[in-house]
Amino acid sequence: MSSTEIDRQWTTRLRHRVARRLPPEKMLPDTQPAYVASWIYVFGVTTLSALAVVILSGFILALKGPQWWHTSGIGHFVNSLHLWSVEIFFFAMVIHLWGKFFMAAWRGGRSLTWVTGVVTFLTSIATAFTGYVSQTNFDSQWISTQAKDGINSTGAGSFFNVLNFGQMLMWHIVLLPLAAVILTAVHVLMVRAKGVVPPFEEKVEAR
């Protein structure tokens, strides 16, 4: 096969496009600008770390099932670990989100990066909600019965039935986490590709 024929293959074209947009020196940089040494980026990393704990603890809970996390001491611990990692996840994400908002992080062609962060936040809210109604306790019954009227009034109740435990559990452990993880990965890749937004330029008034 000639080099021209190889260049026409979709795999070759895709590889070249990925290499142009996501070069290795941007994906795994050796250094970062001085302004990256900011607490606002610490909360971004904290969000990613908490997400990893959420996924790991959720994986264990899914393997063991509701009876285990309600009756076992270790199950109570893993369930609490899952809950508090979610709390830290949202706490750090909100601070990171608002911090980047006031820094106008969408500057320099980074608007889509900002949008993916916002959509990830909204997806995470839906994921947390389905988790609350999947606890199989009185709290989940109360939350689902109070939420059903509001959701039904929007028309979403025709395919999103909060009183259906099986459906809510599948949304919580499969569909929504998958969407959140993919969006997070896309967000991080876009940050790497575009770089971290620089601080505002100081305006010097002429005298």
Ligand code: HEM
The other form holds:
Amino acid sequence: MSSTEIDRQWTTRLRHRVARRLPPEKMLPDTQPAYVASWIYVFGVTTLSALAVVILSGFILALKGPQWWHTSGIGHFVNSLHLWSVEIFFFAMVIHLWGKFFMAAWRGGRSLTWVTGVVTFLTSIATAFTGYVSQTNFDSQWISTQAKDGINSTGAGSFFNVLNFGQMLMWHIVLLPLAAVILTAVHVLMVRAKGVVPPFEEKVEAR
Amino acid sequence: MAGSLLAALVSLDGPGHYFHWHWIDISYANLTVIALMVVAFVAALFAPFPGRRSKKETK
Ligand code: HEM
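To complete the pair, please output the form predicted in complex with ligand HEM; the form predicted alone was given just before.
Okay, now the whole complex, with that chain kicking things off.
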């Protein structure tokens, strides 16, 4: 078999493409440019770390079930861990996006990094919302009955029924977290592939 | 323990408190979080980052 025949395989082409766009030293770099030494760059990783705690505490809640998280001490604790890591997640994500907005971090072919960020933000809101209506308490009952008219008036109610507990729970623990995690992975890989956006050109002042 | 301390500080036993101004209607809890985000954002821009050399040294 000649080498050109092997080159035509999709596995070979994909490997070359990945190796070209994301070589190991770009994927896991040793150093970053000097301007990255600022607290504003910490918020992306804070968001990522909070997301990890959200997912892990969610796994424990899923293992044990609502009777456990509503009635036992440890259950309450893990439930709180899940809620408060979500609070930190959104808190950090909003500061992260403010930072990227004022840096115009979509410059230099990074528009898809920004756009995946926006879509992750919207997906996260939907994930949080389905979580609130899956609490199996009066709070979730109140939220879903308040939300139903608004959502039904858009027509989305025909396939997304906030009063359907089973459906909301599945969206919350399967579909939406899966989407959020995949989007986040793509987002971070894109940052690594492109490198951190350089600062605006400094104006040279006449002396 | 920390929970009861916090509960003593902010009573959550009752209806929420709302800030109302024209068409803006937002709970003080949410308003506080937004204010804290602005504070954290400004602090992130100006707080010195450990290990960063100052501009004078690099010149
Ligand atoms: C799950 C939510 C998110 C996670 C985990 C996340 C994570 C990250 C991380 C780790 C970085 C690199 C480090 C840094 O610059 O802070 C980054 C960069 C970036 N993020 Fe996010 N992010 C999220 C949401 C968002 C949102 C909502 C936006 C804007 C709408 C956004 C826009 C950007 C942009 C434009 C960059 C590239 C910065 C550059 O190239 O210098 N991200 N993100």
